[in-house]
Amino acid sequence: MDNLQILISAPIFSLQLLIDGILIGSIFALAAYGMAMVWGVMKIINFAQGEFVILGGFLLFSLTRVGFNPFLAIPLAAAGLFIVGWVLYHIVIVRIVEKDLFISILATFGIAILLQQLMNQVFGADVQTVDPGLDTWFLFDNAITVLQIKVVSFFIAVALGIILALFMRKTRLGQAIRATAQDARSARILGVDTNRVYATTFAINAAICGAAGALVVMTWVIQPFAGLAYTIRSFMIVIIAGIGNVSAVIFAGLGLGAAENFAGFLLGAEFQAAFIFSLLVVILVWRNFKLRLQRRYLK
């Protein structure tokens, strides 16, 4: 209740949680968009999103120990996701796609357990951060502070779904993409090749979370068993968003950010998880009754 009356006193701080919360929300949506392409075009929930995520910000911390700068180093690390991405369709994805949505979730919780256990091997548990060399903007007399590396991400977020929006639509593979996502089976007999659509698709969205990740790293911090908090807000974006709208899954993602910063200050910071967890139950109580609804009007 302290926290409560701060934010009524000093309306200032609201705008200060509103403004971060924005920046971080853009974050969000980048990974969302690409489980929502997934889940979309392969109808399978990607259960391995947020450790994609993690991964991709542990391959740019790597890259900048060895001297790369950090701006520089987001498209290798998207470049080695995809790389991931597509490797994993292969070995794993290829053989459930089509298959029941309850073996996607156990097949692609089976990826994120055994990234984990790689990450925590490979780069240790610690938790890592990657300074960006930005400074931070004081705003209304020191009364607000933005880092510019907020700034910067949440442009960089904007302009990654800008092209990807625009390669969905104009080039020839989005569209087979497009296609897919709306028939498979017309697609394939339309020539496309829905194998070769699947598996780009899973490549694009780890190449998604990858650049997602190198922005997490320089924005706050990572740790090999943070994944699923991403995975958790990705999901939880598509079901408020809805699968292939575009503008939905960003305004969600920036609204999640804002909501998610709100309450980690009124409840604090040990309760950040816990609201991201119980708001997922009250949407999926949500969902669930307003299907209810529209099936008992259908009938």
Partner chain sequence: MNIPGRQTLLYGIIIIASLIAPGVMPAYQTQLAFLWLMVVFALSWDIIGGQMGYNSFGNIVFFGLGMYATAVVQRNMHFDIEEYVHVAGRVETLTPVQYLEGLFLGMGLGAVIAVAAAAVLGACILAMGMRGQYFGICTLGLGVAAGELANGWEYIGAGSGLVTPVFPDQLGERGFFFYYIFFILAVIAFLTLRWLYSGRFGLAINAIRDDEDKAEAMGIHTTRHKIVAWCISAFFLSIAGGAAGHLIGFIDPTEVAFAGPTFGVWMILMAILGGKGTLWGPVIGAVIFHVTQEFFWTYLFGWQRVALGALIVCIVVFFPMGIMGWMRERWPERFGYRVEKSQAAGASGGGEL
The other form holds:
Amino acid sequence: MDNLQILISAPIFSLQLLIDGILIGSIFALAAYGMAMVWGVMKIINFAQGEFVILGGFLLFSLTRVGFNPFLAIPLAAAGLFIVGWVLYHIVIVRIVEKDLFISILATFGIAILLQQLMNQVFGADVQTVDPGLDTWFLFDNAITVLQIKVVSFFIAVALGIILALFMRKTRLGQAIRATAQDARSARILGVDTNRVYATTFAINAAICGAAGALVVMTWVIQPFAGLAYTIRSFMIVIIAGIGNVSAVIFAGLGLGAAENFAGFLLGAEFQAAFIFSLLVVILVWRNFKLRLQRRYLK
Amino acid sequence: MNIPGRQTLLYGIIIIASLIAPGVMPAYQTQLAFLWLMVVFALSWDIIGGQMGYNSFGNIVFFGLGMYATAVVQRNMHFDIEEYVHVAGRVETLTPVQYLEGLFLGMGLGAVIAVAAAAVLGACILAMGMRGQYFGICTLGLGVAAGELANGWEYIGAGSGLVTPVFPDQLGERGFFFYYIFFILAVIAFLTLRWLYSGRFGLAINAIRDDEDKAEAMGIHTTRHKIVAWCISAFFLSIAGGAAGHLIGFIDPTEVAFAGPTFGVWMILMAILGGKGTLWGPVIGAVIFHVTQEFFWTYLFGWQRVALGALIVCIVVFFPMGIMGWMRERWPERFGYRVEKSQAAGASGGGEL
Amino acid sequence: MSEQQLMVEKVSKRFGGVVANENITLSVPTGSIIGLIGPNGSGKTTLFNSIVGYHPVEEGSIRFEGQELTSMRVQTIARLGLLRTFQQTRIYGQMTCVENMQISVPHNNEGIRTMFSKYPHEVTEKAESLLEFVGLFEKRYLMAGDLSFGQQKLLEFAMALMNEPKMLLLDEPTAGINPTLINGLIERLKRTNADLGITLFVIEHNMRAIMNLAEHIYCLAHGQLLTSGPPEQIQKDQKVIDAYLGAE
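Form predicted in complex with the partner chain, following the form predicted on its own:
Once more the chain from above appears, this time first in line as the rest of the complex follows.
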């Protein structure tokens, strides 16, 4: 807890942690938004969420290797993941979409392992990053440093979120998706092609993750086996915020980013992952405890 | 048709074949030992995953706890800790008696710790009524968190792992010795579960699986059964862990002890493949899975883990009922599901409802 | 009338802003058959849920044989001998009928030792005789989940009897049962009450059935107790007819 001393004696440093945390939290929120969408519409908890993120990162990494500008490559990474999501839906997800949740968790978990191992095989197990070629801002007499790319990625994440929200509200497909989320059977009776809606939803989610991964590889690092942490983060954010509550997802995402940053600093980097997963357990137990006090209505 | 006679014959054949297997195939002793480990994995997962319907992704926690506990006991009993860590376990070899003392004491202590952990976790999670996917994800978090904590804890070697003492030569081949340890463990686990499933306990956890609300409404002590079931699962896993650590010889926190993505997923998969919620299913699933996996390792160099991922998806998506489940659906009469004419024929007309 | 086995006093239950039960007072005497009727959404099942402990009530007290139930948990209440069946029948689908029955033995006075014991022969015999009582003897080795809805309903009833309750709360026992067999079911319910001495408290929509079965009927509407009385009186009560036809 030596680091706590630092925070107390130099409060400005906690501002640094807070800013970094919030900026990275926007990416978590983006991936969580996708997870909430799939969960809400398809009643599937996608355990390959984190692997989609990492795959998006590797895609951007490869595109920049062959000479693309990293920012122009973001839409390409998203498009690539859209295709991956579409294909995965038609091969696997279509068969589990209306089965019980355990099957869907296990099947997407299997996809996650498959993707991890594929990435490991293709890209190698090393940690990779992409240098976007941006500067750093120094604030308060150099007490705080802010990487410009983090700010840029924050705004890209926000913009993507807004575009998605508009898409869900304004377009016919978005409305069909929302209708299916409320009641798939009724939607089907009223002529919504739910199969197409599911495929699109899953693919859009993959694309969101792809974009998030592209931002991660520029602001942070990626590694083939780092996906599970993103899945768990997304899941936690959705649990805290509730499915279908966009603004809560954003706040939970930013909050988680900040909390994680502080924990990583205070406990030491080696315990940061342990913190995330322990936090998951604590949140679930706490949520359960609260639910237990509430009503249960049995017919 | 003499069913009990046939059953005895079947058990006899399996036991005799298992007893002579390591002698017949000395080159495969270690793989065969792992085969029994897989059987223990699948059986112990199936207690709560299959029979009770609580799909745990984190049972690997107990495996890791047992493994570390045994290794630490072995280390602290016979060695100076600092010196041991410094030379990474390559100190003078233990005498067979010392080795066995440490091993069995460690396994015992590991079992106590793991059962206590299961009871405490059960009180926090199961007794509070966490169910379904939330239980699954919570246990997944537990498994990974345990690995990460072990990864940062210096006392047990942190990320650089822990080496178990060298196997003393006087005890013969390491693979040979542990083959029988795992074989005995698997047999005990199987017989214990067969006994448990045939009485009240089995029916109670099945009732929890089928409809927990109903079980509560009928007054079944659901919490007690859930926690005890988890403890039994933890017990076998921790002993298996203690022995596995010594067989492998090196304990890596996330790759060996709390190996969620490998052992942790495999135990679920094997139970599903064989048919979860049946007694023989996990055993059959473990054997088939282990052989397949060894096959992958031999012939798909480099791509075996990819193939394994694909296999998981295929089993879960296309064959979720498993071998025994499929057979039960195909020939229900063989499993005793049949209409039986009553002696008091036409006692009442309710049957035609 | 003999002593009151179940006393519900001024019980109120709200879900958010929705009042499900308000100020309900009723009582069930030992050994009687009491009916509870009311239009859909009038709070009958909520009252059952409150009695057997699924949710805390905001106000009021519920006493069963003198013991306060409002702070007890579901299982504890069930072990006291106050059992309920479900409107949407609940049985253990992947177990055979006999197993369904065996696991339904009374669970009070169960220690850790009994947890691991086997069932004595008498339990199986009793299970089979009860299955015969409801007419499921031939199907006793079938998976309960493979039975028809009506059969599952009978199985659930038999399971409840297996538990040797003192009082049974039945949530629509005749719903989904073939109309020609309802009379047989009513007969069985009456025999249960008379021979085994089990008090019955029955929610029912089938008026003919409940009028035939119950000796006293409570009627709920909009979460409140509308009226109560013997069947003949309820049948003629203008308030009850209005509540059902929505004349208010």
